[in-house]
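We begin with a single chain expressed as structure tokens, specifically the form predicted on its own.
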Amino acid sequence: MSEQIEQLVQQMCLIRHTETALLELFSQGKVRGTVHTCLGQEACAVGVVSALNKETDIIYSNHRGHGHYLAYSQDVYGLIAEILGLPAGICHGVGGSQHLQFNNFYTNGIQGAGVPITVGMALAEKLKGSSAIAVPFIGDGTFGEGAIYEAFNIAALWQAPVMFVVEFNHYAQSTPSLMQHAGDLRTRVDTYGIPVTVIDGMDVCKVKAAAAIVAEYVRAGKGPAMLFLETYRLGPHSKGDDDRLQSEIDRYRLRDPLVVCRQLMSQAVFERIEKDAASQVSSVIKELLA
């Protein structure tokens, strides 16, 4: 069990140091376009992806997809090269931060656009008779897009093997969720008969355990389901555009996924894992910029 936890923490540290480095590279003018980091949401990415079959399951991420991609591949070199616009990138430098594709992993920078696409992919797998499920990641801001409700409806109507994953980080860019959405987002899919599992998205072990249960439900042919992760974005929406109160951010830092998981291992082990991740990211950047 301790070895499994170490692997989860290693992936989260790798994501954290990669995202931090990308913000620094942007500030240095080395990134073309923009970057949307998932600082604070690492447990969501790692917990969910670690519960899936990476060989067959389809993962469809969004504009904040670096963490999902690294949890899927741990390919720091290919990701950073892509965001720097280099031919060594996973999409040869033409996809950039928001449009990535590798094996069964996809992203789409258009808000909500990937959700109906993922439902179509899931239906294709069902028609083929495969055991694969499709997993779109949704932010709470995406609940303002009509296309996702059409996707919920079709998925439920045709019993598509989809596990909708919501990363509820309380903000859509700079707008608090309470100022954008009436009612409770956790109950949005009730009318479609889609079951919802709500879990603490800051605890990677809880996320993985819940994701495994929900994924198995969907894989068993019982129809779509939703995993609703309560999380928080510690970094800016993109780059430095952040007008939240510092006191609010500091309050959530106490629940930083890396702070939570430190309690599961010795300080020495955690420091070793973090040092290795920082060294790996630094070496990749040095090589790419040489």
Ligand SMILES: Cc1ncc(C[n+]2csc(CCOP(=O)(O)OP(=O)(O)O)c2C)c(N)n1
Given for the second form:
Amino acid sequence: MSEQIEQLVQQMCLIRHTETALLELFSQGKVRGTVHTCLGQEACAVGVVSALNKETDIIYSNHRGHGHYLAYSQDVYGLIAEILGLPAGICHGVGGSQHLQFNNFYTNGIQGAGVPITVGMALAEKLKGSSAIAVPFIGDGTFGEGAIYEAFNIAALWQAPVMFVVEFNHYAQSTPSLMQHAGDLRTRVDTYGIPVTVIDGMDVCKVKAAAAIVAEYVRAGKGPAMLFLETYRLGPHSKGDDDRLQSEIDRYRLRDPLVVCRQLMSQAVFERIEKDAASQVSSVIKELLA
Ligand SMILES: Cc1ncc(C[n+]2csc(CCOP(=O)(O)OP(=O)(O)O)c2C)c(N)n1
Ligand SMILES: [Mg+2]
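Next, report the structure of the form predicted together with the ligand; the form predicted on its own has already been given.
To see the whole picture, the full complex is given below, headed by that same chain.
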């Protein structure tokens, strides 16, 4: 059990150090295009992906997909090379931060665009008689995109094996969710008969446990379901575009997923994991920039 927790923490630290390094590379002018980091949302990525079957399940991420990709592949080298626009990147440097593809993993930078595609992929798996499920990651701001409601409808009507994962980080860029959406996003899919599980997205163990239960429900052919993760972005939306109150960010720092999980192990073990992740990321960057 503790070995499993260490693995989850190791993956979260790898994501944290990669994202921090990418912001630094961006400020040095070395990044092609833009980056959206998932600082603060590492437990969502690691908790969900670790509960899936990576051989067969389909993961469809969005503009904020580095953490999802690293949780899937642990491929720091391929990701950073991709974002630097290098041929060694997972898409030979032509996809960049927002358009990653590797095995059953996809991302799409257009808000909401991946959700109907994922439903189609899930239906294809169902027709093939496979036991795979498809998992789109959706931001709260993306509930303003009409295409996702068509996807919810068809998924429910045709009982597609989809686990919709919502990362409710309270903002779309600089617009608070409360200023963008009427009503409660947690009950949006009630009308389609899609069951929703709401979980603290800052606690990797809780996310993994809930994702495993919801994935099992979907895999059993009971139709689509939604995992709704309450989280917070501790970094800027993209680079410097952050006008949130510092007091609000500081409040959520107490719930930083790395702060939450370090209570599960000794300080020495946590520090070793952190140090290893930092040195892995810095040696990848050194090699890529050499
Ligand atoms: C169709 C479309 N409109 C606008 C954008 C620009 N854009 C990128 S991310 C973003 C906000 C997304 O908010 P949310 O869905 O909550 O995801 P988060 O950034 O919080 O992870 C916007 C407006 C886009 N990528 N696609
Ligand atoms: Mg958001």
